[in-house]
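One chain comes next, on its own, written as structure tokens: the form predicted on its own.
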Amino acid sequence: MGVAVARQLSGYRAAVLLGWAVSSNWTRPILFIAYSLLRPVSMALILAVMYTVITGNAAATRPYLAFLIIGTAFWSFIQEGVSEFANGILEDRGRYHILKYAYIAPLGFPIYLVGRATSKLASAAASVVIVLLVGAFALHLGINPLQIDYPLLVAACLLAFVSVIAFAITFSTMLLAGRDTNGYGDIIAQFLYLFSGAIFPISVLPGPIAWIASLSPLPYWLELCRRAILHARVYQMFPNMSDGEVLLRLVVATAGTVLLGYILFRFTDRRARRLGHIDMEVNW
């Protein structure tokens, strides 16, 4: 049982690295680090100019450009989670072939996609830390890190990532259909962050489109990370629930989300196989 165990881990570990090696296209560690920090950080600044010039910089708006940069800084999870996962695994078919092979190795399929996965959340951590510097120091924001509530943040990170893996695996798997499917990865990402409250506070979007987007996990977790950073002093998209009840509902979505995950990736992981997904040649 420990052998096992062990062996397990030791993939998962390997799957790990080598996303972060195709990742970073086998280039100097500071170098992609520098260029993963950098991209979010510019995405923040270009935010709050935005803003700062629509509203004047009047005091009443504050709030609400730290309700965007708060978004836009956990956005990283979702954009490298999805997106990049999606690309990734897609490239590891198409592009160097290698899909097929992790596919039969004693590792496990799974095991494969989940530490592939975890490279992408380790890269977007950084981001997030870096923005919220940014934001507590450039853009004067308020950010304390002595009064961030760290439970309540990190309880919903957690329930946040499982969700994020789950969807990029089912995602994934589902695009393996596809001859073509680069790029799909950006188009769901950018779908998602305008129905996930990263921007905007869904209870803007029409009753029907708000109403599925609060089945999502997203906009509880983005809800939870705003109030443990900043408590009262940010804009709330649930204003009347207290944190356990946003909290509950984040716990009722993520389950759904990977009980939904598991059923489709289950489908489409034996189409995949039935109909010679895996191995398929594609346009690169």
The other form holds:
Amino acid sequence: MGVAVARQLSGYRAAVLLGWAVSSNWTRPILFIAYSLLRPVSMALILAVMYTVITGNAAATRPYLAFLIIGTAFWSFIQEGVSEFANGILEDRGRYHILKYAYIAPLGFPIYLVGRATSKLASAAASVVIVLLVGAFALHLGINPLQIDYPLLVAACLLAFVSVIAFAITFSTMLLAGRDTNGYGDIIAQFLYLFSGAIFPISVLPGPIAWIASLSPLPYWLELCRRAILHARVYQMFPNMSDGEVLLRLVVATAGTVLLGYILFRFTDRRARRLGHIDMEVNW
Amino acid sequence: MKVFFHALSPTLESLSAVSGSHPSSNSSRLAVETRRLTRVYKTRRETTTALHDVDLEVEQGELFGVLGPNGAGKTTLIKILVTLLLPTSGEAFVDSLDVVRDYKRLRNRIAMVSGGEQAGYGVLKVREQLWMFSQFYGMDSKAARRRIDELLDRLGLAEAGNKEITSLSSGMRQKMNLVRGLMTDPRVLFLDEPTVALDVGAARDVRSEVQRWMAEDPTRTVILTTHYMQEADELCDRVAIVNRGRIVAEGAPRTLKASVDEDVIVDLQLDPGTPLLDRLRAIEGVGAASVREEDGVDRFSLLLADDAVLPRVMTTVEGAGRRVSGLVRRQPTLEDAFVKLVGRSMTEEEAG
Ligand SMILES: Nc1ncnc2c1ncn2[C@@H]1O[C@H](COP(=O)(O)OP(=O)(O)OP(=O)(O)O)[C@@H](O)[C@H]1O
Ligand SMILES: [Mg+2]
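Let's see the other form, the form predicted in complex with its partner chain, since the form predicted on its own is already up.
Complete assembly follows, chain above in first position.
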């Protein structure tokens, strides 16, 4: 058992290095940093400007600016996570023709996928911190590092991390069914953006869509991040729920995502082997 | 924990024997066994039966060749055996493990290399790439580096090992991929057309490295597909000839060739002229005939029941107004065995 775990770990480590070399480290770290820095920061700033133009920066709407910026900050994690899983698996198949060899290696396939995306997830975590810093210093959101509820923040982020990974593994494996699924990772990330409560509360969505969004862990996660960082000084999506209630919903939604993801992955994985998707010739 | 694991595994083995996932008990030394293995591909336009009731037994320690024309089903067979593809029906066992039910355990014991493709990450160096795969197989990092160096050295890639793989020739890349297959010391190694598109020298290097690797441990098994008759003949202990998803013959190359021993095999060179193949095939005593054009002349291969058939052949040739530029009697090859079994040459089968 111990030996088996150690072997999976060394496989995971190699997959992390692979992801770094192939996807992140474009050739020059400078470029890489610029990309993982500039994109999220410019997105946050665009939203801040839009907000200012529309509201005239009235004092009463400041909690909503905080809502917007914190949501956007943590969002880069989903953006990078989901799209990197999808890009990695499709590149490995279509561009490098290596997916089949990774697939039949003893290293668990999901572990391979997580390893392959890890460096991007890490850079996404860096983006989160950077956007929060921009929010604190450039936009004067009143973030005080000493007042952050770290246990709540960490718990919420861990749960979200598990959900996002479960979703991304399953979703990226599903993409193997298509010959032209390049770029779907970005599209689905954008789509999730709508449901997540990142830039507006899910209650403004039309009824059925709001209901679907309320089953997802994402709005609860972002709500907890906002509360952990700014407590009552941020606009709340679920004003009638206590922190504990939101956390409970996040736990349940995460468990549901993991369970559903697992079932779907088993099914998709088998279907991919039945239909020969893993080494299918595709348009690249 | 390790002790516990080992103590548990015999129980698991016997459990699976009871539940019937094990092949018949006398096959414990079989590296590969398939029973009525069938694979159907369905696309919107058509349904192809790539493998049709294939029964195959390969013993441990064998270098086994799967020989057949394009589209015969060779790659499909390999994909099923390496757990990349599910069979439509029938069963397959590799190293006594069911490829469908026991695929996770099986992956520790096998490796696959396909020729004729440019697999690999351009930005990685050869050694990095190979090391990475060794880690996916759970090899000890240092031992893996040593093994990789040793194999690269033997295939003449010691220097290329520090290059990014985009700077490698396609032959070097194919050799690198062979190293990937060899380095993890699989129980059964699957090579899908390992020498396709290689020049003579590189193909020879690959063949001799495979043979040397097998000699290192007599329980190692290699399943190799090819459509080069000569390669199968020289390299393999036993060969299965497949055509259109079925095994049409199986045995040592020598045995397969012996099936055409009784026949008189004649190569007939004719200057270009009216088509003749069907007329030759119609002659009584002509077992099989095939033709290929080479350097502007038609080279016919004929399997004749005995010497007495030859005059009838010559009469037909002259009757058609064709001029003979050469005539030799020669030893049988696997190609002749194929032609006799299938009735057409491999090239004709590929042309469809
Ligand atoms: N994914 C697929 N979808 C549909 N048909 C397929 C698929 N893969 C293979 N086939 C068909 O199955 C048959 C066997 O193909 P396979 O690739 O196994 O042959 P092969 O012996 O490896 O040929 P080659 O020498 O060209 O590599 C062919 O008729 C082929 O067209
Ligand atoms: Mg093939």
